[in-house]
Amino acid sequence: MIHNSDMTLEVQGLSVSIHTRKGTTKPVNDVSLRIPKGKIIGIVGESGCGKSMTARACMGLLKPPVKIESGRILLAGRDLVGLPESDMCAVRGSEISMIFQEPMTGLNPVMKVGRQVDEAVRVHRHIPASKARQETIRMFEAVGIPEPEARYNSYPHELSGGLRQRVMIAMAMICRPALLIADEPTTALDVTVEAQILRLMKELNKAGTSILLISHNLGVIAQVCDYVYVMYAGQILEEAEVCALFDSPLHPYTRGLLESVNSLRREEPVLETIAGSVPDFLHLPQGCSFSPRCGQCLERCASGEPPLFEPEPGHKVRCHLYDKDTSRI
């Protein structure tokens, strides 16, 4: 059993709402997840399911009309929800950092990348500019940036996508945070660079950094994660250790995701897909949010939202098919 003292981050019943003239949506709805010290935890799901919104809530980066409706976000036992912005600024970078999906959106296009990274270390560690520069160059070398001294004076547009992503990792790691959130860190990178970035993340994890990896790529999740949460329409539908999830998926949605990948590996590949699409958050179906797309839908699925069941120790699933009164699949 993992105790609270062994948790880097614990999210409890997090709900995020967006108020618009058309109505109120909940892109994150009662999400709970745990990131133990020294582990890599994955969140997987289709685009628009709430993965990135969950990450931004953990970073305190939500701005009106988006807000946290309820829940707690405990970083080493300290609740980040409701912290004044001045306190949250001290937490970001020093205790929790984030690699954004597209590095060009996280880097200032008119500022040299070296200055952007050493600015972070100067703010959080209060060291002189000369020492911050040395720390930045050492970190550039550590993340595999060639000719780190020369790259220090480069602008973002002068670097390839892979190098920009390494700069973002260097910026996120320069203050040695306890938790690194990586939001689709290998999107739009070629497979060689992707492998290098994933290898680097494993090395950072071995050095003691806990990681929350957000991806729609099941292959990436399988390579690096210890435990996985499957997200759909703002909710966690299934969670398990990575081997259990890939060997014995329980939820029809998880099975559909895996089947769409495995179908391409057959002798005669035929792309399997999940019918329909992620629902509009303004018009979510009653009951189970996945019920309109589910080939195993029961009558109760369309009327009552299922809780999380635990049919196997450590393996949880939000599906009426696993109710004790319902025969198992």
Second form
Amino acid sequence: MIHNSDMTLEVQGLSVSIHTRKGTTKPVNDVSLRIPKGKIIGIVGESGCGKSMTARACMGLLKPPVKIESGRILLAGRDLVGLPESDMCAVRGSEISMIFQEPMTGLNPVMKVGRQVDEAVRVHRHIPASKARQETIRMFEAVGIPEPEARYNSYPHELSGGLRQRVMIAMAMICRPALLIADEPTTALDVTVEAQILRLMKELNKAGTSILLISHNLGVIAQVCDYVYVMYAGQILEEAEVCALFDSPLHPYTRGLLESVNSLRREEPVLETIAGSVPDFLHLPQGCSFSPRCGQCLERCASGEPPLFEPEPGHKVRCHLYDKDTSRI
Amino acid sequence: MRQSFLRRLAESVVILIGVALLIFIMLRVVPGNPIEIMMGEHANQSTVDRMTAELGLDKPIYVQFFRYITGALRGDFGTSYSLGKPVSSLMRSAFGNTLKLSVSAAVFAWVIGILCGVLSAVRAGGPADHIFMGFSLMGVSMPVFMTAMVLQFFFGYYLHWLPISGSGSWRNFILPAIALGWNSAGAISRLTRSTLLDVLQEDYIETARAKGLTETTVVLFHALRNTMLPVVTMMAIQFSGMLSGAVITETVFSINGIGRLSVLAISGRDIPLLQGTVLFSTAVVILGNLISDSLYSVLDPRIRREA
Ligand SMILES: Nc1ncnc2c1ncn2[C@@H]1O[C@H](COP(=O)(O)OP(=O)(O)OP(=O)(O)O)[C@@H](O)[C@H]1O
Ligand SMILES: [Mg+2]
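Having looked at the form predicted on its own, could you now put up the form predicted together with the partner chain?
Following is the full complex, with the preceding chain placed first.
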């Protein structure tokens, strides 16, 4: 396949499997993502649908019994799947960085935060400690940490959640990676801090970093993303430009998600929630994984898994309702 | 931090005086006249009376206690009934041997214990894990006297590599150090392993990996320090236990240490000697706790600020 040089990261047909005594599950099932240079791409989905697993696969952070079953992860054209651990270490933190959901527990409690950020530069670029310190303080300033020199010597427990997340972002950005993966970066923060952090991420994006933003919050996705993937039970159910997705959602699942947000916004009693619950990966339904909860379920939804259809250019959906070959309906 | 340390220090002194008082009273209410034991069965009554007066044992107990404490503060713990020497000089020479034994046993336990614990944790479930944990389980479950005798038989009697008993040269201390240290090595390695396994699940370990650090760096520089928090406490407490006299090890290997001195004091109903050794052991254990608390706050910045 010819590599598209406009892509920072391209995930092709990624499947992740977990082998346990109870059986083998596939929390990520044939997922393909494209992250073009300079864009913010979102993944949205309910808890447990495999968002973090996808992100950790891209970072090469999966540990047995979790492993990549098949697929390719192309970073600037180079496949990361099957790369030796030493090569992967050189990629992590330098070409791809990741920030996590929990700023409260994501920093080492017994190390000064400045030292923890320093370390990220010093593993990848062999520069003296004093130089690394300067860079850290510059980065603290860039991510909006007040009194960066003083904060350098703080321990994590002395900082607020918002400041800690800024430290995490500084740590992730200090080597100027091509891609930043942000796994629910604001879920643990309150609304005002969330807005600040999202603004910061947009600034970083303007400065040239592509971002993969993972969230279960559609509001967050709508605010910052250019293009969105909707994930459900390990699969991409729908993908589109952010406006297209919010203006004309196609998949019944996406519609349900948007309805529940809208009814919350109108402060009506929540009528439009999606019935049923997320399926257990060990007992996935036959056919379309959403079919048991779907209001528009067709006969064949329960038997055949739908492929990704593209009813409008750039807007894809995994649902039999959009099969142009109507003779089969 | 300093304030809390001073408060702990004051508490320690109070505890020490309390223990001294308790020992003092207990040793005087148990039946049996120490003077009669000291003089033998056929001593005549007037000699016993004279000795009693000489040693101040006819005075009320609070006077005796006051005298004892003021003496102790000057380093005078009385004279041993059975050995006829000042308790302080007996304890000083015994402590030299106990110190040698404890330090060598502790170094053995710490090096082996932490090494086994870390290697087991990073290879959890693998053959190395099973071997090291088997070794540790033997250490914690075998009684020290049995380990000691097996070591004596094998390395001393059978292979003639090392002396079986005595405390003359450093070679005398190798087998006792292993016998005494294996036990705590086992406990340390098990605690290190389980704590490290927990720590490796923490979010900040994932953050460290995401920076691009190698797994070795992650374990040694990020996980180990957090793992050591509870382990250091255990090490300090074990070490103070050893310093206060390893009775069994010292007895089996005929090392003239604090432990053996206590046994001697008990069997000889040697009240001054027993008071001295018990008080000493108490002081060492209290000091060990004090040091482990201070170490904890050095290692953990969260406690440093709160205190
Ligand atoms: N180590 C593991 N062993 C077995 N199952 C796991 C493991 N880690 C995750 N899973 C399962 O894999 C599925 C996907 O998990 P993942 O963390 O990717 O979800 P998520 O979409 O990020 O959810 P959340 O919004 O709660 O973070 C979940 O059902 C989870 O229970
Ligand atoms: Mg997650």
